[in-house]
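Presented below, as structure tokens, is a lone chain in the form predicted on its own.
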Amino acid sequence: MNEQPADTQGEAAWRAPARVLLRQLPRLAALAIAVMLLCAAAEPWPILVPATSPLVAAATWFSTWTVSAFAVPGWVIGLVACWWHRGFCRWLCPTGCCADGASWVGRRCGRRPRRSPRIGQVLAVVVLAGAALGYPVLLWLDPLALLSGAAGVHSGHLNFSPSWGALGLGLVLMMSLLWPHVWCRRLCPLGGLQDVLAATMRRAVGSSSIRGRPWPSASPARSVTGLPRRAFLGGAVGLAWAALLARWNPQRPRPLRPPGAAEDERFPSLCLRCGNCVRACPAGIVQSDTGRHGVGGLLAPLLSFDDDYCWESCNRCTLVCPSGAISPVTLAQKPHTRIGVPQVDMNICLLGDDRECAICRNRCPYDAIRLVFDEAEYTLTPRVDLQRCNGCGACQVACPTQPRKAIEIGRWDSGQKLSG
């Protein structure tokens, strides 16, 4: 029986603890970066984390026909990952450096890894056969968009609105806890995207090693054993869930968007959850969907007029989104992109009762609501010039009247005339 002499066993001793510090220090930076980045306060460093994933930057091509300049490391992230399999992972991902160390946890306290399918790969391939039509779905399932809607400040305070990030990266640890690395290893789309982009290089290429690198020591027979079947079953699932989605779209009172946001059919889909435009909002009134206009849209950003409107002067929330749901809007055409449309009720409105008030065209920063005199009910009564109005909610917001408000922002289709 051979033994190692001492000094060789307390050499491998050591150098196992340290290359597992070596690997976890450049992710412990990225997570510190991450974390300063989703905390700044000023546009558009917010954006740069869900933008560094490639599944973000290839599900936003797919869908939207555009590249932004923050996608950039995004697509080299996914061009390197041809060549390096799971090299993010393993060095710089922030999401998957809090997953290993619940993982780490849960081992001390006595968990094991659990086998189970890879079904990262397959959640990949549906997002992005989904996003050739149009609608990525479960794209909110990427762990850095995870990280990002996870981030609770929000303009110098916590802010403690629903966020689907905070739940996500919260089960993604819980998991992680339970059975160590079964998120990273078996779950993950962006590391699921990454098998993928390695196992066809690695086919394209016909070999095992590329310009002279070996391929990857982690199992490359496991990351590519039935990824046909897989990608095949994938992309067929995310044809056909998007097939329904652009088919069928249950009548439903739809919520008001952001400026610059996605028509509603394609906006639950594009939409990460990130919470950029939630923390990017001065005013507030960026709020999550706590589910009051159905399970599809559930923490998708609506904007709500109860305490205050969309500010004339701002434009945040249209330059922090990453995956396109919200086209950047600059504040010369922030008074032509339409928000929704106001609805007068002369039932409460104070001068249907014969009581002076003009607060809602005082306050009105478009100049668009006028006071007429209506011969037929002989008072005065608003008029909104739509040409002029966006619906930012400021008359709604000055409104007197209460509980119900007598002028209040409703949704605007595409297909409705504007008139005054």
Second form
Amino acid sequence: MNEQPADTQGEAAWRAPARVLLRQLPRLAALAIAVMLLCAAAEPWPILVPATSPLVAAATWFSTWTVSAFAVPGWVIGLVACWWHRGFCRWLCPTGCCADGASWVGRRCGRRPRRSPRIGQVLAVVVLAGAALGYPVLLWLDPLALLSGAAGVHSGHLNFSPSWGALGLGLVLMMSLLWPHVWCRRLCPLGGLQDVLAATMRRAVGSSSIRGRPWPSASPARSVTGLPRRAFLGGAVGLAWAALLARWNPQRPRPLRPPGAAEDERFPSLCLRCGNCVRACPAGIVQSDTGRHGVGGLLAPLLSFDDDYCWESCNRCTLVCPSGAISPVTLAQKPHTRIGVPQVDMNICLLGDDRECAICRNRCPYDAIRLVFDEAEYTLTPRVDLQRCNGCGACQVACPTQPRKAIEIGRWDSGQKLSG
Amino acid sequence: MDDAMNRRDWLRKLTISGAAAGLGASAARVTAAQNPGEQSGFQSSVINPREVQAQRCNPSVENGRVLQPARELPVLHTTDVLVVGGGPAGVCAAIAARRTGVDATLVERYGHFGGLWTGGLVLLVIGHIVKGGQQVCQGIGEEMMRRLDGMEGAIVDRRPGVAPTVDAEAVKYLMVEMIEEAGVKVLLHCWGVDAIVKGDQVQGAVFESKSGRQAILARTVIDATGDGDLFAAAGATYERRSHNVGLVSRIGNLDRVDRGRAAGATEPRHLGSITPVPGVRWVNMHGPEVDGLDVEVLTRMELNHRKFIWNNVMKTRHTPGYEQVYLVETAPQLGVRITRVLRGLQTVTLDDLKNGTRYPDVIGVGGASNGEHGPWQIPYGALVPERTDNVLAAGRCISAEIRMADLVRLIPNCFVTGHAAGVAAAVAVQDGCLVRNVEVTKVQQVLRDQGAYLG
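Alternate state requested, the form predicted together with the partner chain (shown: the form predicted on its own):
Let's see the whole complex now, leading with the same chain.
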């Protein structure tokens, strides 16, 4: 019976699609702009879509103590949300627009909204509490990040990995089809954050000054009933999760991350899975993790040197990260920003078999490889000067051995960056 | 019986006395030069010391410096296109020039053709294919490979997309055959030591041989020495580089390795790869990175490497199962990879390879050493010195940046540049122009007619 008012509203929406459509116009426009930014615009503009989320802005600030200029819309919307409850959801949210579209179809197919706990509020607190310890876990559930990730389908690289980014938005749409409106009203952490903000303000300055009904419930008290309990629960879960991640040191091989990536313990938490870096990479080497490195890193970007290497002339992936998972790297800093360390297997290397090959040395953009004559073995061995090498993978791409490469970039685990 | 004995005795006495008389006679004829001993069957002549004195021009020590007086050199030969160096590039160049329709002379410092391919025992031919398996080395080089196909025991692993291995003796034989068919004038055991230059124009080359220091005059010279000896002597700008200098060898009886006994032991190193001769493998060697133009260094390399090879084969023989392995030979020629590199009108760069740059004056397409990248075009300007004229570079010393050195020096790429240099020199002779002014479209047309692949 609690859901009755929401149902009535939904019914009204169902009966008057024209009016609803008209109301959807700003959100449709926002959706169009978001898609344009994600697919067409050059970096760093795709950053604007996920950075517009106040949840991302706050979590980034908490976890990295840095504020990007692109986070300004996020802070503005966050401030507005304090005074205008769920205004963003109603008028701007492009993901909400998609979810409502799916909900509309779902309702047309006879599905009805179900009861659900207000998980979104818990999630928002989990994210922020985790962020306070440097691990904004579940931040990737942010609706704008989900939308951004889905744009990877259009990235132009015809491999499988970008399409994985659409998984999140696909689930949201599927959920909205099956249980109309449940995502926006109950599950979305950004919506939950707005609930929390508005409820806090209501308590601080009195309900009269807060614009907008506490959405979707008609009763202002309803949405905030039990909020302290949920906040406590979320905070405890977030802190515990972050503390666990900080301690947990899995032994599985870790993937290579884009240059400027945060240390790998924090990276999967910091990463929004927005797919901006995957799309930005002109070489197509930044790819979405399809779960080969554990569930924790699912859809986070990793580097694959199967077809190309990290160009010395490019820093695009580092300019489009909204969450600080990848810090900006200038082209001047790039040679000193470590991606990994080349490891040579002399059992495979052609030189170990006295064959003629110098392609790793000849292809190294930083002149970091020398072929040293080993008097004892009476043969050449590739030696890497780690002061020059940043692990760009040019040697691995060039190496002619099959199926495994004799020189491969491995993880650099004793510290992320070289000094200088 | 007695008669017979007497006759034999008499005959022996006669022979001895005749020989003694002949010796006495030749000792007496002190002034007669160039007079072969017709009756005895021996070929000999005696040189008049005074005549020698007249031709002599010995260096002398003046104030601690060794000086050589100016002297006139005998002209051994005059030709249209003179190719110095009979390696893969030089042989292709001489044949190409002759086939284009001009006189061609090929001068080689050793007693055989093929350079490092044969004398250096670099038997594995890599660099003719690119990523995807396309073969870019065509023309005279591919003609050689096809003819090796038809010879017995001359080549193995000749399949599409695979690097074949040849037999050095088969290649030496084939090269002579093709050079003779083409009608190229050949001089072996001649070491090109200097360029004959007027202003910036090369007019021929000077050679040292057992015949002494002699000159060959030519309308165009192709420097296929590998070390760029000729263009360097002519004053062309070049870059001097160090690279690995090794010594290749062949080992035998690898088909008699007792696998059962060898199973437990660690496999010996430096066992090389197969050759067309059963049981014989060729063993490559990288060697240290040194200056291949320093004779002290070359000497040290030769001595060290030979010692290592012998000791390594002994080590192999002491491995269970490998007792019958033996050293067939060390290469007659030291494996010098890169020394001088021309500064040409154009330079082949790695970026051009990566970008797939196409040149209007393309004269050939290079391949990849292990099929790891696509084709790369070689412009005519990479063979032409910046300033010095009437000399073209062919082979490993063409104008290429250091990152390309390991591609330019590959045998098939030497075929390609040699073929192009030969045709270009011949066209320049036919048109009566300098090689830098040659009509490249005409060169390209002739190259295509001769089966070359230009992309």
